[in-house]
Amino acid sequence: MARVLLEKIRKNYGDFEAVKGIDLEIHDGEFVVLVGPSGCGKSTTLRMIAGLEEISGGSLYIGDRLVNDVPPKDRDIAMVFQNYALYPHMNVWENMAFGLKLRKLPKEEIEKRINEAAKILGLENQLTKKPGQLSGGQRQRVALGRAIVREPKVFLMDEPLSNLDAKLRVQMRTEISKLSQRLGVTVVYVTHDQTEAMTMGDRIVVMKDGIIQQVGTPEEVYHSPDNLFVAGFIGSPAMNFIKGKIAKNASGVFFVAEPGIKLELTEKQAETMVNKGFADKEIILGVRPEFFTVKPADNKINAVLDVVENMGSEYYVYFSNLANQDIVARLQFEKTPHTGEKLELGVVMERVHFFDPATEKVIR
């Protein structure tokens, strides 16, 4: 296995800049999970690490290697792609063996890879038939047994479990994660999938427009976003944001947003704020869904119930009267709430995040 290490990586198209000078190291036997909407890069990216589109800057290392001129054969990689790209008129077997023979490996030994990759994907009565009698499933776990075989540095993916229903993704997510701890491998993977990313990486790599916006684990990723972009686009339902002001009084610090909410900061928020200058200062609130609570002690919002999702064991509860602005909370109730319903809503602020709406940046 090996390191992957990116140096100032470009991309241009003509005059447009895909990819705009980033830095990012993969760590050998790392599952590093690309993730961002469409158009920011990441399969761009991807593509370079394989060899598939040329670097415009930058170097590009794979190990100890410098491969930016190397052509994909020689890199030593595998990849994984969306549409499984197996050949229709060759049966498993072939297809997995296919690029073992072009590479000359003795018959022994391509019997060998091919028997222990079917072995660990469940493939074993699949390797005589063709591609057009297996499941999207099927097909997946032979474009990730070819991979395998090959024994490659690295394996990349790019969006390798879009075509699959939404049952089978969640089951694929979990065979892929199990597949790279079992084998030990570097793992670069991509999708716009957030919560793939979440459940799969050992570190996310949160791009937009051609940049790294942030890289972290999960956990640093969803607790601790660096601005507005990250905080919005990981987390389902997403975080939401209220626009007010921090005002300072003889009582204390707030948040403060019309209609009806004033929310008082705890002493290490308050001293930030006003240390950093934030006080009567416009201020954008980040808080999760999960952070909102009912029959509050204190912080208390008024609050009139607009839309109720049923999700079994909670409810996903959306207001339209706080702050003009439409906002969800996850919540869990004795009994079922209805549209119209008041309640008194709580925040839990140790767990809000504040930004700067001039930079988007988090305030720390």
The other form holds:
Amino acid sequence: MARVLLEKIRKNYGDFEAVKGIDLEIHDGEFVVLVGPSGCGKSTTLRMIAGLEEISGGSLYIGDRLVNDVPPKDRDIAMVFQNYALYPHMNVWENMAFGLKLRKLPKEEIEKRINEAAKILGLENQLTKKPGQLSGGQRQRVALGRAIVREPKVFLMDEPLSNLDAKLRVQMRTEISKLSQRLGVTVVYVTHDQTEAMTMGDRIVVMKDGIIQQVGTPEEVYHSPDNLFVAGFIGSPAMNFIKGKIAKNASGVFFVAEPGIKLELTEKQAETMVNKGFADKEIILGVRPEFFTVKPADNKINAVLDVVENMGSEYYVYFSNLANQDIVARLQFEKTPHTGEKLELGVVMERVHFFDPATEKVIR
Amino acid sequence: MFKYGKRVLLLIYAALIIVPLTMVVFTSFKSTQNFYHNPIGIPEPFIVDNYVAMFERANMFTYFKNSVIVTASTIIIVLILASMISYCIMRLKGWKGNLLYSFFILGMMLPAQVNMIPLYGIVSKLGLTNSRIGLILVSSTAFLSVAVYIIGGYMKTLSHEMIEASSIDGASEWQIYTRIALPLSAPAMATAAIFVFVMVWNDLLYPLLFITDNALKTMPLALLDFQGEYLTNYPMIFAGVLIASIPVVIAYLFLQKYFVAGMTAGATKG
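How about the form predicted in complex with the partner chain, since we already have the form predicted alone?
Complete assembly follows, chain above in first position.
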């Protein structure tokens, strides 16, 4: 186990800067998820930690050792790849033993470690099979096994579940979480799937365009996003953004937007907005789909149902009359609502976020 | 209509191959006299004298042995070098690998006749004319590019992540080459081996250029001896041709799938 420290890490491909000087400390035994859309630099960052990509600038420490110029095999890391990257000509046992044999471990030790890993991963009966004879889930387990037997300081995982079907992905998600807790190892996990990030990570690192947007626990990133990007990226369905204005009059401070949306701010919000000079200024309101209510006492929005998606326990409802405002709400109804139905929609104002349209940062 | 047209075309094509081949087989069992009287018909009498003479009078065993030594040595050298070069092509990042690959493909495009004179100059300066080693070295360089084309094209399709996984597992470049890339490229190596085998075994140009000593001649070169200035002993030549082609036919029968693989090598990009 070891901490991983990234200081001003950069990666350039010619003139293109894929990772733009990021700082990040991953604590000993922590499960950190790098998440972001394609091309955000998350995989490049992971590959730099692995030593598969040269670091263009900055310092990378694993434990207390500066590893910028240390080859992958000497970094004491193990990596699990998206397409498993198993050796197709070797059977499961040989796949797991490969790294140990290269390190010239005694035969008994190799045997012991593989048997333990196979037991943990339920691969005891598959040891003599070749990867081609295994299912996707089993192959991913072998890839995990190959990493476990090495007993590395740091586990690196590059979208390991992307090639699995939905059901197996959920199952493997919990298995990897359990495994990391059981082994107590440091894990750096890359994914573009925010559900994986939310469910697996002790901390989430949200990236975009080679820059870290926010680092925090899943709760922090979900409930207190730092900016528009994080707010929109984390959460499914995504947060609703409504463009409007802050209006102040004798009866209070309101968020006003077309068509006819008028929501009164809480005292604290009103104070912040006024103090920070956003009165009568353009602003973006962020509301998560679950913070809409039906039959509200005040802060009403008159909405017409457009599309209703029945998710079983709840409904995802889209509205047609809120011009330009693409809004989805997670609501519960006693009986299935219909397209065209009129609804009074409320907003839980305590849980909304305000963003500065110029900087896209949250206003707190 | 189109279906029948296609069949007729294929029948004509088949005839173009089968008829001369049948003539070669028939002729090899004829006496010279019989051949000049009746060049196309069935042998009358049916004799095996040409084959017997091949081995008794014409040193066929020596030529066969020379061909085997030259071909086998060339295949071994070509496979070792081509697999190493292919590994480099696969591992070199970006345009460098493609440039190296293109360089070898360029070698395939140059006709052998273009190099004949400078090559002869080099080989004779090295004192390697009339030696098996000289012929083996020349053949190896000449057919290396075909092997690189086949093996390199295949190695490029190997999973990049798998190679990276092995380097994280602790393998050095040499270990990745010998324990991962090489075993996985076995089908391409087999294909390249067969292609090189057919080309070297049937090659006439290089033995003709560099070998004059009768004891060092390979089969195709030896067969030329039966062609005289005034009279050509066709039955004898054809018997020799048939003997020479036996290994190729056997190879083709057993390793057909690798021939086909070679035809499409490099067609898919990794």
